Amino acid sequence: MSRTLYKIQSSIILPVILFTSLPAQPQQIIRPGEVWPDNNGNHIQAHGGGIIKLNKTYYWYGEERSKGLDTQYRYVSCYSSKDLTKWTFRGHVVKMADPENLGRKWVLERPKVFYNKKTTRFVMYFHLDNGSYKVAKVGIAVSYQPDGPFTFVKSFRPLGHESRDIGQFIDDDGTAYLVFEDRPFGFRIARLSEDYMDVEKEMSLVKEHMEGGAIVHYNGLYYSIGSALTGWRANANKYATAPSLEGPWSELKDIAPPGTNTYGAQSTMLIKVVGKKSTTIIFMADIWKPATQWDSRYLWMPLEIGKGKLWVPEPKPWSLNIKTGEWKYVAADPKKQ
């Protein structure tokens, strides 16, 4: 979430959404908005994150915002899972001091990792900025292991454009793309270079003031999701569709009832789970708590998607069969896990 100074006038009254915390325990089902314990019983710290899959293992990277961190550093955590439900903490893959004299409140946000098969390197992109969000660059760090450590390499403005919130997309053919917010023009979709160390070609510009960009390809259509520029405050996320990444993109539509402000969450990624019987698209989002950032939560829900329509159902506990690609709602009682 970019801590932007921009404000958007809105007549929507923000709902108060309360979630009940559960005692730390191994996670068997996905409970949107609740504490999500890792293998150590600690709430997962992978905010503004992204996920890649290697063989049968998923890796989730995100901002580490635990209490008691050394404030001169910025941290990125990594977790691994076989089923997208139970997560093992792999450690802090980034512990970085200010790389470019950006000042005390310098920013490292929304880390996204790509694995390059040719170079066998893991390439992490992230939003790099100063405290006033005027630098607006992407940073790159690399590692030869999924759980790091990642070493900072460089920063730049992709294709010469400002870049704040970023998202990642890997198409069905394996081509890697970066999604980045270029204020005041909108959010851009651009293809990475062959070695993933640069942004090579712009595919299209979605001409809306959006951040938290995410894309998925499903049944012949591309769906892009974004969030309005309201800082920490949740808003009504929207989506558009296109026959190709070059567009043309349709008009934006709501992904949830507008009055819910996307159930208090902001998009960060769309996860495509292809199983033997079905394909599930997961809406991956953050519920930010600016005053208690370590307690920020996650809202993951399977989407209702197809034929140009996309909708986030009301958040309820659910389970996923990673082999078949099927999901179902489950009882909320933790004893029924």
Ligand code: GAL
Contents of the next structure:
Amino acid sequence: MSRTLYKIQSSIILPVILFTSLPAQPQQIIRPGEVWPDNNGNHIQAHGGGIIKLNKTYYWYGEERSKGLDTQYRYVSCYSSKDLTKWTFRGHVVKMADPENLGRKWVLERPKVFYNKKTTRFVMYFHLDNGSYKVAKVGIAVSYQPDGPFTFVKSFRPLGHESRDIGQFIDDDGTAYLVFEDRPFGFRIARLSEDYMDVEKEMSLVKEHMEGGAIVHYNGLYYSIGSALTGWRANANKYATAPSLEGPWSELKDIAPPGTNTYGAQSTMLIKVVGKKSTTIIFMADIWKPATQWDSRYLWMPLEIGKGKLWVPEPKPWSLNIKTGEWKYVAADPKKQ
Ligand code: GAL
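Having looked at the form predicted alone, could you now put up the form predicted in complex with the ligand?
Below: every chain and molecule of the assembly, starting with the one above.
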């Protein structure tokens, strides 16, 4: 073969070989209810969690419930992601010993982190309690980095009320709110103070008992969701709508076929992904496994939402395009992450 012919042939053949032998790009899939591996291959430990977005990075904080942790401490884990699908473990951002003599079974649950632009501090709220859930307070811990370490500052009852499950909501104008379950009265929505170190103003009291409370602002309406009070057992989660955070709130309606008990999950947050083509609201929920908490799973599904209606479609593997904001079901599931 002449030298020139060889060159011509290889310049044609080589790219063809390279192209055909390249492994298929792994599909980035969210699989509701399945083990969700982080960058190290470990199941994500961010139960009862919350998510914030800073620039292009999402941070997911939640309860760390791995096996074999030192039982005198409570841990909060942090994960980061650019696409809400592949998550990098950023460490245990909280490793806290009982801060207030609450006893061996003390509780730190549902951590929610807010970033305060003015003070440049990350302010974490969490449910702080004793083993019988009688203390009913929020705790606050702060850090100057998203990945901690967070230092405990104080605990209190927001606006003097009992507070167990909490949720976070940041409105489109950047204002930060805490939602909390006040057992004697209902579900409260309250604005944080300017430095986020306090709960300052009540917006609404929804006279319904809702745990795992979450809110989203979508096309001019506020949607709040939550679960009934059945502990770790799943129940039929509900939603209400209002034209403003001050209400008036509509009656509660189902978010999924009630017989499925929200497909075995409990709400924890609503994430709004505003892309170039579409806006997707993700229902983020926990499938608790009380006897094997480390194996508790996540149920994330894009919502059908609009004009006062909200519905969680039947959970199936799906993928999200973070740039366009579009999502789709993944028909053939190649079991690769
Ligand atoms: C649930 C609550 C969880 C945890 C659990 C304890 O209702 O949402 O965060 O507190 O009860 O039984």
